[in-house]
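What follows is a single chain, given as structure tokens, in the form predicted on its own.
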Amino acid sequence: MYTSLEHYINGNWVKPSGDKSQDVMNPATSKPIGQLGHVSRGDLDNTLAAADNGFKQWRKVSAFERGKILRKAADLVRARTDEIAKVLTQEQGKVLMEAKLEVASAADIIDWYAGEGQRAYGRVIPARADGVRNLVIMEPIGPVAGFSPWNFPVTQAVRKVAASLAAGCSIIIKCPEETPGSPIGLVRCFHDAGLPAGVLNLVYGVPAEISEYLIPHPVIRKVSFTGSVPVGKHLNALAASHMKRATMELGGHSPVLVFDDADVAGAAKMMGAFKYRNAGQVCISPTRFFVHEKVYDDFVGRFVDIAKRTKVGDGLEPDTRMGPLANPRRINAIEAFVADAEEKGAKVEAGGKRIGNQGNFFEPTVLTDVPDTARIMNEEPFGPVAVMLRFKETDEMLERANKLPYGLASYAFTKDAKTAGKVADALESGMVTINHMGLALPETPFGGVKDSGFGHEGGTEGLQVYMQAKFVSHLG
């Protein structure tokens, strides 16, 4: 057992009372490293009662005092970075350095929300009559049901936890069963920081059973989900049918625009590293590369070289630059994408195959000559595959970049300010970054449009989704 896989309910670490459990697998070895029990309906009832009572207490705690506890939790996360990161790599597969950066980022997110919660101001509206005071008061929305994914099990959970706690809400966070140990390490930091019982609760189990019980429950007033588009649509419909507010951070299929005046070497180096980060299992991972014909050969050559030189292996090995995919399902999915593209005429410039029979390793892959009819041109691959596409006319390329129902993140490289402005205006994405990696900082809003969801995590916007405005008009 690599860590004690207990649930956190009403301020206590407990073994769930359900009779179901599952093995937690190390994706680098395909061997079990722990066993995780599932919550029962009775456990969920206890958790809901805890969250309800926790909210009634926590909302009365001043934002200043809430911030003190959050900052202490952030300090504990930093102190335990190595411990949490090692667990994260063992259960998820990513390179240890990436895991350490994720945990460090989680501490920064907590710190930022600790301060932002103290700035959740209302406003005064000028009255039309003497003696009248019109006030807008920002209040916490209530107990939250949060659902986080396995690709970033610490930061995706902490964005929901830190924002809800800073706003004055309690939260039940359902973290991924594939990667339970690192969220447990995160929650222990909040517990040890002195968070009152019931304010934060952590459960695991059958995802559909938990979501379909929590979301309609009258205690829950807000839903936050990060995951796939189909599941997000289902949960959003469920939340809407019960008049629950929701934040949906869903999938993407990010375009990268490389113009003929770009720093080709710099763009290839930056996007090559980012493409194979976390084995491409990133919702904002660059995937569809639209490269101007004048620099196409240069860019693709450099990118292919990066793919071939990327060392794949166990994330705990110091020379590894890309770890395994998180589970065997991803191997099957990526093999299917590559096979479909090849059948339709695409050329594999690098990679394209599974590595060995132990662990979920796949080669960093680059495809060219990919037709628009290929599945990978229309469905999010969520893996280490980059698609290279040649373009000549900017307007035609922008139309192709925008044609998918996804709209999470977009990237562009150009030295021309006019081109940069046109791209920023034209791209149908919730986030656009030009000539650098400027996404996913604690102080900036993170979210998509179209099928990539709505609402934000990060930034002032990420706090506001856990609050509601109350208007008070007072005479005398």
Ligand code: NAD
Contents of the next structure:
Amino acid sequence: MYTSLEHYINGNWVKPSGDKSQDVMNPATSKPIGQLGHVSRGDLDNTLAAADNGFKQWRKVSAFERGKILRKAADLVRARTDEIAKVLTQEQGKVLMEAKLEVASAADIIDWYAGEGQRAYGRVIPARADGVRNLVIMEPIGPVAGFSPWNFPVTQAVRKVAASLAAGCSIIIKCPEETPGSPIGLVRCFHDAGLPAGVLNLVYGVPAEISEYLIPHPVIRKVSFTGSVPVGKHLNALAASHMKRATMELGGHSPVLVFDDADVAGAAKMMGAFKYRNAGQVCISPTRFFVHEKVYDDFVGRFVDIAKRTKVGDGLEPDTRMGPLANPRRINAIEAFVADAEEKGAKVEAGGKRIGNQGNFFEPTVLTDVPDTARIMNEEPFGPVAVMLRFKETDEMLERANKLPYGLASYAFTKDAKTAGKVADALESGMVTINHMGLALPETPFGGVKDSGFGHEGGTEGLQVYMQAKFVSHLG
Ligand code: NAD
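Given the form predicted on its own above, I would also like to look at the protein as it appears in the form predicted in complex with this ligand.
Okay, now the whole complex, with that chain kicking things off.
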């Protein structure tokens, strides 16, 4: 299905010279669809030299000119949406419509950063002496090492790429080996838009070998990782020991608060669709549903109905609403979460089982009566499982919602402005959205607190993480 799976180094599409390679699988069929070569140490050295030179050139290109190239890349992404989305569905599993939306939103992200790069203003600080000018100048931080995951292979990569390029940085991005084709399609758009050689580089290989070589390397000035909490902690420690700045977009375990005055039908419809989007493999996926006892039965009944009606299948089939999990590891993980919860007394109200033995299909699942000691109450499930919990007292429920070390996204449904204000203040999470799905737009900051990481992607904040302030004081 792939035309080729090449790496992109110093402006050239190359066959990597590593001695290992791996099969790329279609998660809907469990059949190989391509062979991905791994980068060698020598290739990485070439990539680092390219990123170093690329940065020296690119930082001198005006933000205005950089913006023109980025906008051209965005136009190419739009024109190639269908082509890239089809590859994305076949290698990752998500429903084709979701894949198209992901690629379309990548184009919007590039466009937004093209403009934001031109607004990377510094400041002038009033001086204490006549003739002195105190300037704060925003400079690009330098070559970036980016590591993006397989759940949104296009948008997770483009958030790092577009923001670093708009800031004037060069970037080496290691995209997910499981889903290499769609990031290649994305990077081709930058290449074809006329991005100078070395500014953007794309490699694949053994993640730990690449991160352990790139992060400490003196050329690299900034690290950006999206993935699991344990890997994020490890990479952040590595970056810190080499005094590299880092952005960490890690996992979540999102609470959803449904109050007794909420639009219960609307909340169930919105959250039911969102829970099973990308088969729940979303870091901001709603997982712990705290539902007020007065509306619990109504909400859970509606949600279970949605779960049972969600048609699971190959993402290329037009009537599929949820595709397979991206890899067999996720099936094993979700089976273990459900078995552990059941053992501890949970009830399976919908789903709970793997479907067939070809493709990584799992039923959209709803659990009730889950005790706090169940693993799923404490670890990110990263799959199509919703946990329903009853509450009566708001303060006690907020304490439970905040109990976990995660703090990425939270959702609440209430018609009362005072309650909305209270939960917005009290929730320990980087993002809170109330009565609608208002997260993850190009212009809004996306990021977590606590173990969910730090730094932002999206919004003005997402550009700033690739810049540093230089203070210049000038007399005369
Ligand atoms: P994992 O922890 O092995 O890998 C997660 C991601 O990190 C993958 O993209 C992987 O290629 C990368 N990675 C792993 N070790 C690395 C290293 N030493 N250096 C650089 N990159 C490295 O887990 P997995 O089985 O691939 O994914 C499952 C877990 O990952 C989920 O439970 C979820 O918590 C997390 N995850 C989170 C996101 C997110 O959007 N925050 C995305 C994908 C996966």
